[in-house]
Structure formats: C-alpha cells, structure tokens
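Next comes just one chain, in structure tokens: the form predicted alone.
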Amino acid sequence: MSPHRTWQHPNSALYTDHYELTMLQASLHSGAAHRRSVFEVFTRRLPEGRRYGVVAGTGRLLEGLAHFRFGQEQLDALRAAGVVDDTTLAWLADFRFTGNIWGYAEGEAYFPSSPILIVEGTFAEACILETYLLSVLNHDSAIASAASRMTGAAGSRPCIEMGSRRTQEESAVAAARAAIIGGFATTSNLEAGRRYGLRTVGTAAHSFTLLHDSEPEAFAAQVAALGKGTSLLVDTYDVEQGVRNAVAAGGPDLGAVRLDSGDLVEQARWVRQLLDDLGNHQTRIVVTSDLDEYAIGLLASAPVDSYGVGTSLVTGSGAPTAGMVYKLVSRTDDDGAFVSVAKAAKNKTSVGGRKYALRRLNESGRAVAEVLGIGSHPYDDGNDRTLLHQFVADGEVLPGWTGPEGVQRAVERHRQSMAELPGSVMRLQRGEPAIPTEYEEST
C-alpha cells in the first residue's frame, strides 16, 4: 500500500507522567535545570529465559518529538489543574529540544545494558522525554521482540499480522509496523500500511459465509468479487467439506484455504493430502488460531505455507513490556565538568557515564559480545560493528530514520542482525541471553 503523506501526528507533549513536569518546575527553581545532562534507555534484564531483544519505535518517537510542544491547549490545561506554576508554564510555551539523541538502529538486537538510547540536552528538556520515549521504546519493542522469535520459528514461511481487534487502536498500527521490523510480511491493519508503506492483505470472515444460505454460495462469492487467487475459510461447518466447497469455487487455482481452529498439526496433513488429491497442489494453507513461536515451532513439520498471528503478537508473548527504564548517567556540576552519576538501589543499579557500543564479531562475522565502553569508544579489534547512530542533531531529526523509509532500513537490520547472532537465538528453550555484555573503564 502506498503512503499517504498527509497523516498529521497528535500533538504529544501530555503524554506525559505528571512528575516530570513537578521535577521541571523544582529544577527550574533550583537553577539546575540547565546543567547539561546525559540519560540513556536501557534494559536491565531480558524477560525470563529471552536470549535477545529487538529494538522498535524509535522512527515512532522521532516523528513524535517534532509533535511534542506545548500550544495553548496544552498550557491551559496544565494551568487548570494546576500542576505546575506560572514560570514553568512560561518556560514549557517555548519549548523546543535543541540537544543530542543516539541510539541503536531499529532491528538491531539488544541484550542487558545495551545503552538503547541515549539523550544529550539540558536536564529540563531532556527531563521531559522520559515517559514519552519510554512508552513508545517498550511498547513497539515488546512486539517486535515477540515478532522476530515467531519469524525465527516460522523460518521461510511468511507471517500475517491480524491482531488489531486484540488492543487499542493506535497500538494496533504501532503493533503493525513492530511485526513487521521484527520480520512479518504483511499486516492487516490499514492504517498502518497507510502511514508507512506496508503491503495490507485480508479477506473475509466467518461471519461472510453465515451471512450467505450456504458455504458453496459463500465461497463462490468471495471468488466472484476477489479472484481465484484469494484465501477460503474452510471450517466454519466440516472443514473436509469446506475443502471441498472452496476447490469447486475455485478450482485448481485457488489462491488458498485457511484453517482457524482444531488441532492445526494434524488437520493441515489431511487438508494437504485432500487438496492435492482434488488436483490442487498449488493451493496454500494459511493457519490461524490464537498462535505463538511455540505453536508456529510445532507446526513447522506440517504441510503448512503461512501463518496468521494477533493476540499473542500484539500482546508481546507474553512480556507485554520490554523493561526499558531511562536514567541520568552524566550531568555536569558547577564549573561545567561532566560527572558520572548512577542509581545505586538494590536490585536496580545503573552504570554512570556516557556509553559507547559495539558488537564484537569473530573471524567468521559471528556475534560474541556486547562491548560498552564508558566514557571513551572501546576497542575495536578491526572487524567489530558500532551500534550507536546519531537520529537528532541540535533538535533536528536526521533524515532516513522515519516514515516508510525509516521502516523498511529497520526490516534490513533485523535480518542482518539476527544473521550475525550465534544460533542459540533461534530457540525457543529458555536460556540466558545469547551473547554477554562487557563494560571497557577509559583510561
């Protein structure tokens, strides 16, 4: 589906946490609110038993941060209820980012500690980002995520994102452009191909071939109006007779017949058998059905050409959340120097200082660790990739890393990433992330 240029993103500033504007106004008061600061996305942990994460949203948030002012509507209503003071509310009416924000590229994998953002700016307008990049980060990465381990388990087959019906209706085009950066083909969200380019596909429902007095006449419908290439539902009464209604619809080329519910492994061997006996061994099976990686891993000895994933997919498989906090890790004191500062908390500690990021490779090209070097580059032994990539220069978002241009340099990265990985992160066993993460002190 082509892009529609003209979409107009909401104005984001009050999506937002009420306490990063009562820390604004209290530094403000301080006068430390233009210390020059450096704060960093990162995760402390995987979700249990991950090997990996994918990053996602980052083209989201970029689109965002042009979005995210304060007009009148949004001063009146902060003044209404009172959250902060006049001065604040003067300082929030000019508010523009002017800093600094790296990062690693959407697609790119990421383990613990990955410094997956990094924001330089003053502590005020840095200070304010937080929730907004936070939600945006580990929504689309939690699904993202969830996409690449389904990808990993369908391997060559293709997979359809369908699970809009399953969440809030912006998170489904957010789902939608995570699925497929995570390695889905297609979506069925229209609203997200409109916005980034993403080829839509769909074709109708059980409630189509209720709505007829019989499946025959459904399915020659269907046919009718969308070509022999489309995709039957075939187990809406018998789905042996379904088979069968939907070859006499379309005859040997039928686009494909698609299974929703059963025991998919077993059922897809006799549906296959069937088709082919009926002369049609180009027809594909399409598997639907409340699937995860799992349930895709078990298919995959089954005659099967694609699967259909929603609820599962767009709820992150179960870890709706990728974890990601944003903490101050450099600001500079009183004469001006930078100073490392980190969050000593038992069970959530932060390492202090600005981070620098590579991925060291092997002689073969093939991932080892993730070496984080803190205050200075670390080494590159002359084969290692660095991960960080400057997205905005003095407030202004660099080009290529938006709209469909930005979705599809993230599709790329993925698949080159994943294939730098050791093999261990296509398994679907628990187990503990796929390459460790190592610190370099600078000297």
The other form holds:
There are 2 protein chains.
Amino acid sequence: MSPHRTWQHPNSALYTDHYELTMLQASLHSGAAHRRSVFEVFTRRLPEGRRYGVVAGTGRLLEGLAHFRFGQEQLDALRAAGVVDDTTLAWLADFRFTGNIWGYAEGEAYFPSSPILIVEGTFAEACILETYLLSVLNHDSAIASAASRMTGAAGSRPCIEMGSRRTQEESAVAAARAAIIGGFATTSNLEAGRRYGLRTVGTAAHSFTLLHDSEPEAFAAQVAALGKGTSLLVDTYDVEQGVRNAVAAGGPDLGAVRLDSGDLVEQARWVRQLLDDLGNHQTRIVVTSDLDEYAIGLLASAPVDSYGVGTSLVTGSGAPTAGMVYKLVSRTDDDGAFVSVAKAAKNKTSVGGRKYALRRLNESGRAVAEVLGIGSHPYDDGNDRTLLHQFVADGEVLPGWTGPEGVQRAVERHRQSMAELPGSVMRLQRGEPAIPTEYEEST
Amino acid sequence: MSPHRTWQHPNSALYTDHYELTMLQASLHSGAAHRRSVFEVFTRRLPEGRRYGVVAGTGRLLEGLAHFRFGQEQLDALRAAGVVDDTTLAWLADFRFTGNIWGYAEGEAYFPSSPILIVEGTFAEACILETYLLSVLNHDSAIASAASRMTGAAGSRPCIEMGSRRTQEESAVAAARAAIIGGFATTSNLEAGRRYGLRTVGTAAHSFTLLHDSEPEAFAAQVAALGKGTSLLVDTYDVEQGVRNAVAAGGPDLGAVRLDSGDLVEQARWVRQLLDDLGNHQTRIVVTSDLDEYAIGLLASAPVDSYGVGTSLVTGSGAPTAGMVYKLVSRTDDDGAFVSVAKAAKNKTSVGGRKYALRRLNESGRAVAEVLGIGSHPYDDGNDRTLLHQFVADGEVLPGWTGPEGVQRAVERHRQSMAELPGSVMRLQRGEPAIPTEYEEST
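What would the structure be for the form predicted together with a further copy of the same chain, given that what you showed me was the form predicted alone?
After this comes the whole thing, all chains and molecules, with the earlier chain placed first.
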C-alpha cells in the first residue's frame, strides 16, 4: 500500500451551512424535498481582468463524498444544538447520495457560465452538498487559476510551491495539490506529498545559517548532510561572499544557490557571472522573494533556473476565491416533469435549464468558443470537444478521478487545454476572457 | 461529554515544509540542532492602511501541538519519499516538544513587530514547528482582523459569519472560529459549532423558494417547519410582493426578512416602512449581499438589524494572510550562552534578541504605545499591561487557552483590547497603526 493510502479522510458532513439542513427540514415537511432537481456550479464572471480559470478540487470533492455521512457524532451534535428536528435527523442518518454528478475534468480551463459541476438528485440530497462542494471548488480553482498564470509566465522554467505557511494548514495541502494541477513542478508541503504522491523539495532557511557560528560552517553542515546537489541560501549576510562560500562548500557539483531578497533581475545576472567565473556552470539559481506572475514575467530575461512561489500562489494572486455559485436550474413538478426554474424568477441572475457544454475548435484545433446548450447538447461540427464527464453514477464515484491518479490526469488535462487555447490566454494584462461563452438554446 | 469533545484532531506533523526536516537533518549532523534557540512570530507591517491586527489561532495551534507527532504513517511516508535519513527519522519518532511557548492572548490587538508568539527550545524542536504555527496564525489572524473591522463598523448590530462556501472546507471552520473572536455573533458553519460550542444560524436560499411552485407555498413550508421566528428570503422574485408574502406567511411574529440583492440602503428603508405599515414592527431586516466593512459602514443609517458576511470575511477583506514570519532571534553558542543572532546579519530584517512586550496605558487607561523590551521587560509605569502569557511550560500546554473555553476567553480579550485602544483604531480609512511600536533596549 502506498503511503498516501494510509490517510484517513475526515467526515465531511458538517462542512455545511446551517441553512442547508433547515432547508432540508422545511422541504421534507412540504414534501418538495423529493422533487428531482438539477443544481449547477458556475461562475458569473472571472476575477477582474483574468482571461480564464482552471477547474480544481473535483478529485478532492469526489474523495470527500464517500465521507459525507451523518454518523452518531454528527447526529448528536445536531441534536444537542437543536439545528433540526427528529424527522430530519432520521433522514440524515440514512443519507447516502444516490444521484449523478457530471462536470468539467479537473485541470480544464473554464470561462464565465461554464457548468463546472452538475448535480442531479432529489432536492434534499443535492441541497445538502452545496456548501461542501463550493468550498472545495472555490478554493482549489482559485489556486489552480493563479498557478496556471504563474507557470505560463515561467515558460519552461519550473515553479516550486512553497506557500504553506501563508494559508490555513489544510488549505495548504489543497493549495499544493492545486498548484501542481496548474503546472507547478514540485511543492514543499509534506502532507500533500504523502496524500497525492507529489514530489516535495526544500533545503534551508536563514535561521539555519544563523544557528551556526558562521556561514561556511552552516553550508558545510548542509552539504555534508544533504549532498552537493542541495540548494544553499546565499543572502543571509553578503550575497557575493555567500556565493563564494557556497561554491567553496559544494564545489563544482553544487546543485543551486537561492536568492531571497533584493533586485532579483540584476542580482541573478551577476551571481550567474560569478558562478560561471568560479567554474560552477551547472549550479542553478533559484529565486524566491514574494514572487507572483508579474514578477516571474519580469525575470524572464534574467538567468534564473526556477521560481519558488509562496504567498501570492496560496492567496490566489489577488483572487483568493473563484466566486463559484451553486444554483437550482431545473426541478420536477407534481407530475414529475422537469421545469427550468431560474428563468421563471424576475431576479434573473442565472440561466435556467440543464446545461451541456463543448469547446468549439477551429480546423487547426484551436479553441474559439465555449458553447453551452440549454436542455440539450449543442451542435458539434466534428472538431469540437465535449467538456462534461460523468463523475458519479447513481451515487457511485466512477474510477480515475481521485487520488494521485486523478492529480496526474488533471495535470495532463491542464497542459492540453492550455495548448489548445488562443495565445492571448497567456497575456498577463487585464482583458476579456480568452474565448467567448455562447448559448445554443434548444427549440 | 459535550459534542465538540468527540472531534478527533488530525495528526499535524506533516503540515510542514520539506525544508524544516532537511534543516533538522543537517543540524543533527552538525550538532547545532541541540543549541537552545528562541524563535519569534511577528509581522513586519500591517496590511496596507490597517490600524491594527487581531491575534487568532493560538488556541487552535495549542490543540494541534499534542498531535504534532511522527507516528508510523508519517515516518513511512517520509522514508518512502526519501525526505530525510534514518538518523533523522529516529529523532522524529521520539519527538515531543519539550520547550516553552509564550505569546499574546488570543483576541489581543497587535501592531508591527509585536512578538505574537515566542518559542523556546532546542533548534531542532522549535524549527520543525515553523510551518504549522505560521499556517494557523497567519490564516486565523487575517480573518479575525477583518472580522474586527466589520464588527466595529456594525456597532451594536450583530454580524453573522456565512462565508464557508468561499474558502476551503477546513479553513471555513477556522474562519468561523476567528470571526467569533473578532466579534461576530454567530456563524453558519456547523462543524465550527460542533468543535467550539458556537451558536449556528441559518434559514433558506433562493433555491428553496424556486423548488416550490410559488413563493407563498415556499414561505408557508418554511414557517410550518421552522416556526414564525424564521427569516424569510424575500428577493427571489419581487421584493415588495416578497415582503407581503412573508408577512402573510409569518404574521406579526415573523422573525426576519432577508435582503440579498439591490441597493440595500434604499431597499432597507422602504422594506422597514412596509413592514411597519403591515404591523410587523418586531420583524427584523437581515442584509447579506457581498458585504464588507465599508458596505456595513454605509448601512449604518439604514434600518437594518443584522449583517450576514461571507466572501470578504473569509478572504480577509483584501488581506487574506497576516504576513507573519517566524525568526530565530537568539540561540546558544558552544559555551551555552545566548547570542542574539538576527542583529549579526547584514541583511537586517529582524531585530535580534528575546522580546518582552507591554501595552503602555495612560492615566485614563487608554493605550498609547506598544512597548517592546529586548532581552528584558520594559519599564512598567504602573498603568501598563503585560502582553505575554505562557501557553506551554516544558512541553505541557497550560489550561484555559483551548477548546470552547479558549474561544470565549478570546472573545472577551478582543472586546477589552478594542475598548482600550484610541478611538482612531475604528477608522476604516487607510492610516498608520493606532499606536506606535517602541523599543526599549536593555543596557
């Protein structure tokens, strides 16, 4: 059994807003709880100026779905707090999601109104999942979207996720996973490494140098313990002396030096020159000082080998939540016929009716539009790519989307989707979505 | 046993950056791992324009400290991934934190350089806690700081935390707890309610109305199931008709109507008038549409009874992380004497030496400065208030800071600290910290 398999997923049932359960109680009372319903997750707009988003969290929520159970502990807590009545508690005790879930593959690009997740079941069973599904998708997609812009700006140079300390401890695990989906090469987060089979990396902080009586002593200790391939942090005292000390400690096989302060563009240039002058042509330069996608873009011309990114990544680089909502778009009436509901409302903030989605590709395979069908599949001209996949069938999670396998699949999906989008998608300047979202209404 | 006691805290040891353990390995190799060390958590600056921050997370990290253990699962994962060598794994297997921790009480206001947490132990044991401690404090303090500004703007009107869906599922639990510490009255998060004994609230969403064949049917169902004291969401179709339908369903004892869209100031005015005209003088108005501290401030003159706050709260209202760092400030040399280390570095980003802190109060008990002593307690003129409390003594967590008791104590600490600060602290306009941070260096 691989190490990640030993992780015990927590119960996820109470990652839920109080009102999901009071709505359940009221709808059980009215009988409407049993109406078949379709809820959709989408975002009305991208964060300001962003050209695309990246779906992430799908694998995590599918992993958590099996643990969305109201056991004795959860029921006792709800009873003690008087959240719902005994009828509702009895319904919760038996709860198993028995419906269907479709959605965009994890790693896929999304645009305004893209139906990222579609949940079909009774109102009761689809309603109570709302908070949990949105928590996972809103967080993870925000991070993957930021990560994707950063790796786009970095081009072929690898990005290292190292933001754990700047976000809540479990968010840090999810953020590391989402960063990898968005194209990051590695993470510093050990728990993410364990759960999802991700490669973790790391070397030393300023405190390690300060702990020792001198920089040469600290570097010698690190090389002795971690090998010459390690990265030495050279800016605790004086960068030039630090580089010289690093080369003295590691010799020509020293793996890398890390720069964590100052004008990185200018510093990287002369540090590269100094390393080369000292014969350390193979020693890489890692930079790590409050980088975001713009700083990475500005470093494109500097002789930098990899980027360590922390705060900006785990806070979504200005957009810490993806702003996704979960809306009832269709439900049955007393005769069992589906009725599109959102369209009936005057406060028309959602488009009613079950959605189908494809990415319209031109003859060269380049994406030109996000096409949404309402109530039926949009017309596929033969080049197009269907975006919805089934994740859950009659309550059973289908294989391939979860665990390390799901992450690897999402990494590949992200890579392919980015290659298919127009080149403008990589522009960091504020602008419109890279492709328009178009509706094809069924007749 | 109360419901929150049934929650099983997860193992927290791998909420850790890879480099903490490689530093451990290298320092075990050099022998410096055993030097006594003092690390401090502080922030170099407040988020731009903020006048104060609020410490939160202390109770959570003390709860997690007992679960920071390298059990077989953690060791197997580290071995399989080749993170550290066998000597280091053996050290981790025996690891128990045996040092001391002091810090600001949870709920306390903080300012630039305030020593929010001080960890004293061997380098090895203090180093490996870094990532976890910072994750907890950076997240929770960011949320509590935003919450405090919101409750300050709301004055005596209660604020309801309802942002779970816009942040990662475990962050949502921590955010609910931090919001309460920052003065929120209630939360929608059921898991936070269970773990920390918090009161949870909630009523219904637009989907509940849309599920039913008409708004009157939906309202009747909700009142029948949840009682007349419930809050009815009146803006699914037409707000005026919604209010009339709500009053028809709930009668004069209807608890509240909720407004979730539109111009809330103007709407609250005429909805209040309409409710009064219909005889519903006791029916409250709850507003909930993308509120932040500024929107709350603008609603001060509107007849609103409570505020539901989501996205802005859980994303820290523009400052999603508190920016706290964990720095080695002092460690012993080969003779066992403590040496201030940060001051030795040319790259002087921290002030070396163990800190002591008090809040200087004037004769009326109003705070006038944050006074930090380096190496010794600053002079106390008799009115001042000591800010550092001991949380952990020789590895043992001292009672009173964790669980529901810790939260209640933090709520009270926050209330008292805010009352003590100058009135300018509540200004929402950008400005300088409400009180200056001053150093008193020992001679």
